[in-house]
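As structure tokens, one chain now follows by itself in the form predicted on its own.
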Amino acid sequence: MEFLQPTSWTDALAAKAASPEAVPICGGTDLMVELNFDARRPAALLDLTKVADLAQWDIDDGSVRLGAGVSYARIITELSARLPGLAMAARTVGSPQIRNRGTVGGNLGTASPAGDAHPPLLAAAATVEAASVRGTRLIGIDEFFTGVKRNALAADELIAAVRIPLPVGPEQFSKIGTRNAMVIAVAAFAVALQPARKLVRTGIGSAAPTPRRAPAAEQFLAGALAEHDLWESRAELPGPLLDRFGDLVTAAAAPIDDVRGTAAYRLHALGVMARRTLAWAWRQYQSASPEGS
């Protein structure tokens, strides 16, 4: 196995371009395990820990550029008032060594349909930044998962950064386990409010082949809390709109049985979070003073 370590953005896309079955490494938390396990023997890997570049982050256009070499713990400690959904997940990434290593970049490479980092991408409506001795593209979230484990990077491209625009409402995320530490979801669930907009915006995680959002169960209840007046009111949400949301995005949802549950549990577990997230979010809206919503 050939090990290309390159020490800057330019060397590390010439490498990518020259060598393009070379699998990137950062934080390796999903690719060392299956290396371990003899699971997979690409020809050559591609080390990214050295490129400086990708270990940073900033606020660009009201969106925050998150390189993709940034750590799960960096966005816990760094991030959580701009981005408190993904920091929400990140807090329920694998145990604190994981998250030391893990990044949000190594995640959509790998693009499990479990990934932790994609619901609450999804429902914020991230970008991903692909980059190649080509030139650079932007890929929408919502086009970027193309299979179980497959993404739409083009062979000669790396993951440069995921744009993430700064939310403008609550935003919050669940995620079920066998246990609550070293986990990988048995389902997961994010959602965003944009009352100013009067839009609502979800990710489901390890649901289905690929990570995805319930647009059905969206527009429904973006539609009836303004049918209702509930943006402006703030009111209680009914009980039947919260059962309503639950079941379209239950509907959304295409499980299977595996080791970890069923697909009927997983149906099950999903509408209870999506009601329970949701109840949090429009708790945190309502304690929210209008100018901050």
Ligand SMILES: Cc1cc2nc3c(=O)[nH]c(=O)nc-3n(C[C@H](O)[C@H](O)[C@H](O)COP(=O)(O)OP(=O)(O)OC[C@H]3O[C@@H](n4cnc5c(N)ncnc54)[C@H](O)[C@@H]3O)c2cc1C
Given for the second form:
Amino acid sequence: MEFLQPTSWTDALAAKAASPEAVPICGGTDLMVELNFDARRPAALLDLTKVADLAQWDIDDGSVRLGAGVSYARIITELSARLPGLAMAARTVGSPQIRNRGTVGGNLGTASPAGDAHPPLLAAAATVEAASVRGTRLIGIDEFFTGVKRNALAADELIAAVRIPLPVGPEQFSKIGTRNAMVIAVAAFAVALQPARKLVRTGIGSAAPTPRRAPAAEQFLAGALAEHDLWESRAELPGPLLDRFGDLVTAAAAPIDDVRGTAAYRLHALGVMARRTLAWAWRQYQSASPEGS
Amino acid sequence: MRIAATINGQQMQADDVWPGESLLYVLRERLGLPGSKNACEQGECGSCTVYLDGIPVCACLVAAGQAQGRDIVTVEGLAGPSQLHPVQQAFLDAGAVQCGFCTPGLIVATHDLLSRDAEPTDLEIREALAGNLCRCTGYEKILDAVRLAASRMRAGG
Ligand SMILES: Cc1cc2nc3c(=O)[nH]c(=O)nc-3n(C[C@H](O)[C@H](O)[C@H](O)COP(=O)(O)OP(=O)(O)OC[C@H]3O[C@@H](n4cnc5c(N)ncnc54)[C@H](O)[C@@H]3O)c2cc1C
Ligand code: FES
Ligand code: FES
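Give me the form predicted together with the ligand now, not the form predicted on its own.
In what comes next, the whole complex appears, and the chain from above leads the way.
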């Protein structure tokens, strides 16, 4: 097996172009499990941990540009205030050791329906920056997941970064599993409110072949909030509104029975998480000053 | 490939390494450092926890090639020349070691926790050790050991 270890992003892209079959490795928390169990024997590995640029983040044009190689641990310590939804999800990933190594780039590379970064990235309308020697391509997160553990990257492309618009309102995330640590989600849900634009976005995890949004639930909620002037009044959300939102989120899912849970349980859990996260987000909106929200 | 890295403060190298094998395999099978244990090879148990450039990671999930030129500290690197590290001594004194398979990983994870936080709450201890499984002790003695180590280290021991 070849081991390619570029030390610059230009070299990494050149290596991927020259050997499209080379499998990128960053934190290794997905890939090494496959290698250790002989589930995969790639002809070449392309190590990205010596490319310093990949482990940087910065703020650019109202978005956080999060390098593909920034670990969950750093998202938690450095970006909790700026990216609350993603940071909440990051806190639930694996264990301290896994969060010290695992990256959002790797989560997107694996593109598991259960990847915890995906629901908050969907809710935040993130964009994946895919790069190759041919240039840089921006892929909207809604178009990124193309099937079970499949994504929109071409064979010569690498994920450079994810661009996540700085939130303009409350974000919440919830994940259900058998214990607090070391749990792959049975189901997960993220919601983001955008009061200034009167918009709502969502992300569903582990309850369909790919992570996905719940567009009907988003439209219903945005419509109901506008219709009853709730964005302005910040009044309590009526129970039936929460219930309807939960039902529409459930209706957007298409889960299966597997070792982690049944489809029926996942649907039930999603409805509960949708109502709960919305209630949490609304409470945040109520307690924020109108200017600060 | 040849892997050269600083391990427990010493420059070491191993030849004919398959770059896709794990750092854990290199440590145990090629460098004669069997302190880090191999129980799951999938990041679930934490018994292989080592410091990689100062950050605790599962050695079973680091590709050998990725360790090239890095600074690694294993459980073997924590004790002083003539006495155990206070975390190690506390695990022994508190009865936190039964079969001992989980112990090296827990020692490294605890060492890291106490270097960041001299007086962690029980919740913080549980959170910091959530990636380390023990099948023998039921964890109570491990919590005792961490509290004991913390208090001795605060007292300068
Ligand atoms: C014990 C354990 C617990 C876990 N718990 C969770 C959890 O709670 N939630 C969760 O979501 N995941 C969990 N995971 C899975 C894993 O940690 C995450 O998916 C993580 O985000 C992977 O990141 P990585 O950098 O380690 O990826 P790697 O293993 O390095 O790579 C993963 C995939 O992405 C590709 N890739 C990596 N970087 C790039 C790039 N820049 N461009 C293109 N492709 C790339 C690789 O080729 C590979 O196919 C767990 C894993 C373990 C072992
Ligand atoms: S052997 Fe590495 S975590 Fe279990
Ligand atoms: S002492 Fe046996 S696994 Fe912990």
